[in-house]
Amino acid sequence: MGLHSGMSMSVDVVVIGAGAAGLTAAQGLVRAGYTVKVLDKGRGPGGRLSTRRGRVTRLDHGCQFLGDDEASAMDDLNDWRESGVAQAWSPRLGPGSGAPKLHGSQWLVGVPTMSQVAKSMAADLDVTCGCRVGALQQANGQWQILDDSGVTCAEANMVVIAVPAPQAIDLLEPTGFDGLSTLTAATYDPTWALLLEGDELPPLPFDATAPADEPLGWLAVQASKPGRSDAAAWVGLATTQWSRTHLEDEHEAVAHELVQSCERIVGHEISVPATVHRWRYSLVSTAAGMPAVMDARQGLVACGDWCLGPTVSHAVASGRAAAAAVIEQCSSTA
């Protein structure tokens, strides 16, 4: 996986976004023989599969587990498990917990962190991280992809945009993209994440819990997941309602409220420093209802979990659809 910056030679397809959808699309296109470059604004691939480096360990502050909720994802889940990228997690659930129910029978987590799944997907791809795409423009029959400073960072015949729908709209609206109305139909719920680590954290009689009537709707012990450090570390996720109400609050105020919620849940005072992270586009609440959206005339395709639903499986299915759309379009014009 190449992590570099600067102008590069033209490729067949540029994929914007190195989350599950973008990486899946890129994999499918590379397997079909296309030259592909993936651009992402983050420090590494993954999107909500990424992890946060704490003081002594890494914490899964986004996606908490992978489930076989979509039949189309079973091959991917099996591949990840067989390759050792993911392992089963069977947490002890807190008593009376409203912990999420899976449609299937598996909880899988990336090993040693959730980001390992994304890293494995990106291993054989040309991925440039730290590139925040600011605009798309056409020149000499190709798409130029400009970063937020106006510098051309890639050129391609076709572009796949695999980012949250609101961000995709910002990029696509100036192009006159045919399909904007579909993107605007997708909506998201935000999530505030709470990260705690330190030897002062008390041992808990559960590995994960989803309490009712608390700002925190999920609390998990990081060390209970396979392949993790034994360091004392917890990850909490606020409920959708609380996160929406406090979306624009200062980080310090959010941390204070969520720590108090955590104290009520575990029945102990929490004295370790708290870090919070805001996922503005966390979970798809209303999907667009299409696997991918393509403007064949311009050679632009938009995909992501917002197309089909909130899970990684939905993102993977959308990425596959985007790759298939590109391949079909190129075949029809060859």
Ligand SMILES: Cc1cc2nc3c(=O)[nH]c(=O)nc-3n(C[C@H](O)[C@H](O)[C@H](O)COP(=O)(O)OP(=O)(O)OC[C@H]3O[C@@H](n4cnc5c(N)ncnc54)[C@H](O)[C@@H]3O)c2cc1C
Second form
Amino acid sequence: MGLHSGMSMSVDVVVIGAGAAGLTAAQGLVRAGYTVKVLDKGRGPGGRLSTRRGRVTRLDHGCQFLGDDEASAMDDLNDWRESGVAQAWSPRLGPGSGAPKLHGSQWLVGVPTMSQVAKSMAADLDVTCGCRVGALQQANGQWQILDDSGVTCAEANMVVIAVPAPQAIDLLEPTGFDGLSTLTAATYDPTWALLLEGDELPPLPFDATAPADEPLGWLAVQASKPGRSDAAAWVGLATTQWSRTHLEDEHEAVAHELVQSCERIVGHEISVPATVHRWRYSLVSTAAGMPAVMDARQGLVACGDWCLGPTVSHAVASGRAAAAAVIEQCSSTA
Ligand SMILES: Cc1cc2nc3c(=O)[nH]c(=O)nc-3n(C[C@H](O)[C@H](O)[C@H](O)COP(=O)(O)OP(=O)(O)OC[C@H]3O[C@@H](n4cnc5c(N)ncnc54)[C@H](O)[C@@H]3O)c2cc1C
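And the form predicted in complex with the ligand, for comparison with the form predicted on its own?
The next block holds the full complex; its first chain is the one shown before.
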């Protein structure tokens, strides 16, 4: 894994986006013998399968746990569990909280952090982080991938675009991508996340709770997940409805309201500093309804959770489909 230095290199396939979908696609292509380069704008791989380093511990402020909700991703989830990169999490649920609707029956978490799942997927791949792709252009029968300052960072015969649909549209519209209307049909809801840590946080009689009538629709104790430190740290997620209404609010105002919600949920005053993070594209609300979208003539494939649904297993299934589409296209033109 490396950081972006502006150097260009020609490969069979460039994958834009090192989230669950892009990493799955890259793994499938490498296993099939292709040379693959993955580019991501973030500091590390993972996308929304992510963890933030706090003052005293690390907090999973994106994806909370992995559920068995997409059959075609089960092999990957089983591999993660067998290798120990993911372990079962059976939280004591707070009163009145049912299992969040998103998920199946089996809850897994990355160990020691959610981002570890992505790091282990990236370990055997050529992944360059800190590279925000700004444009795709064709030259000499190849795709040139330009960063946001116009520098060519890679060249490839085919490109897999594994980023949220609205961001994929920005990259694909100028290429005349055949399939844009499928991408525009996909929609996301936002989520505001609240991060709290510090010894002053009181012990709780539950590990996770999903209140029905609060701005915070989820609150989880980090130390209850396997492989974490004992440091007192909680992650709260605002409901979709609340996050939509307060999408453009100042961070300070959001933190104030979410801490108040947290105080009502736990019945204690919260005195530790609060951090909030806004996920503009958090959970897929309308999926495109197809596993990946390919423009075979141009050698471009778009994939991501938005193809199939709101979870990591949907993203994995879509990444698999994107790799299969590239392989099929190459074998039909060979
Ligand atoms: C708060 C929250 C809670 C969630 N809870 C759960 C849960 O409990 N269980 C579950 O299964 N799912 C959950 N999800 C959803 C899950 O995280 C996503 O469905 C999944 O991680 C999406 O993977 P992806 O690869 O499709 O996209 P992403 O993870 O978004 O990956 C896309 C990548 O593309 C990169 N990128 C974007 N644009 C560019 C560019 N121009 N150039 C270079 N790189 C670019 C980004 O940096 C990112 O790394 C949650 C998500 C959030 C935000």
